[in-house]
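Presented below, as structure tokens, is a lone chain in the form predicted alone.
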Amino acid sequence: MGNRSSRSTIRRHPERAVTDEAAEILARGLVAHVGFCEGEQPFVIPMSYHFDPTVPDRLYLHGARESRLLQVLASGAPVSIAVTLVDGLVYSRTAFNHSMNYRSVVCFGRARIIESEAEQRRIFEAMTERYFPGRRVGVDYQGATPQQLAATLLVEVEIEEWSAKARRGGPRGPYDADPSAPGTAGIVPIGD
């Protein structure tokens, strides 16, 4: 990911880049929300994925073969995916000023399709495990038969390039700070 184009540049608050914990945040994340084009028309679906930070230029998505989203990756379609982390609600004495406390990732690339069904069963193990810690096939699940790996798609997404970006800290408002201005201000904390 040593690539960076205008496609990856974080335009709006630069100052928020924090581009050394993408993986870290491509690895907490449990929704991607996939972007792509069909023709003319841009689609844009959330999706369970898999990713190891140990591998940090692949990312996996799978489902059915029929897919309108996996028959496009599959062509080799360019490819955009988002994972959003929300930390906290931020709440500010004025109306502009209310915010959130997030993490955030943006990855381009291009898939290909796992064809192989040692590979496919390694990674399905892995995404469960990530999903679900400590669940071990055979002990806690059945793995997948091999007609139910034949029903899905499962792709590589190689990632070209990221860009990753947080917003952190109380709200910024111009009376926020003034405990005996009207209304209230904080932030609600959400997740861990």
Ligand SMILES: Cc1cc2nc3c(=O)[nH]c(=O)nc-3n(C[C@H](O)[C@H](O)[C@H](O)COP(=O)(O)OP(=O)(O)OC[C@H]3O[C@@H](n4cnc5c(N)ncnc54)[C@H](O)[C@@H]3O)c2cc1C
Given for the second form:
Amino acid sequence: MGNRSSRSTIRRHPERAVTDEAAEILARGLVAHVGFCEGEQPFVIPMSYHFDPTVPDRLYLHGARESRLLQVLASGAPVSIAVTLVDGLVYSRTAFNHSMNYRSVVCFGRARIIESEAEQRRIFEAMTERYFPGRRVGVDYQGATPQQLAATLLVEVEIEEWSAKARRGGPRGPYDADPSAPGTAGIVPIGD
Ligand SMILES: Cc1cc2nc3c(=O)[nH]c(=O)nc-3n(C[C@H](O)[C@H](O)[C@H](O)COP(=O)(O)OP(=O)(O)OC[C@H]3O[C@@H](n4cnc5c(N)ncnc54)[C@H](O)[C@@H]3O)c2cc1C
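Show the form predicted in complex with this ligand, please, the one above being the form predicted alone.
The complete assembly is shown below, putting the previous chain first.
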């Protein structure tokens, strides 16, 4: 895993590359922004997803069978997926140096349909556990019916390569370290 070609090479602030954190970021993320092309038209659609850091080259998406996104992905078209954790809002004494603290991953890959009902159930239950730790099928909720599974398309994206990038720390404007300078500077923490 990691970047293998120019498409996943970080150009701006390459020192912010945190490739070794990619799996952790994907494991903690809640929303995947999924980019694909239908003909000449690019789309980016927000989706829930499943990711298991013990199988780090796989990411799962699901939705209605008729979903454009899933139909395009199921055809084997290339896909790019971004997941972002926002850790803080960074304010500076200068307009230019306002920023955000974040950790983010961009993945490239291709998908295949998961046809096996047993595999679908395994992944959906693991996905529910990822979003709702401790919730158990058959105890806290009923599993999907065969009809619900039949109406749903589940795809497994094989991640061919990924990049991860993070910004950390306070504002870096020319006056931000000087408490006597006009204005204010600091970080608004977000999340835990
Ligand atoms: C946090 C989050 C998680 C989601 N998780 C899932 C999921 O796991 N599975 C799933 O199938 N769907 C999920 N959705 C809904 C998903 O974003 C799409 O709306 C949905 O998949 C419909 O797909 P479609 O093929 O009908 O879209 P399309 O027919 O391709 O959409 C047509 C147009 O509708 C608009 N559109 C579609 N979705 C959105 C949107 N969310 N916001 C604004 N405009 C939109 C866009 O302009 C798009 O080009 C999620 C949405 C959010 C915000």
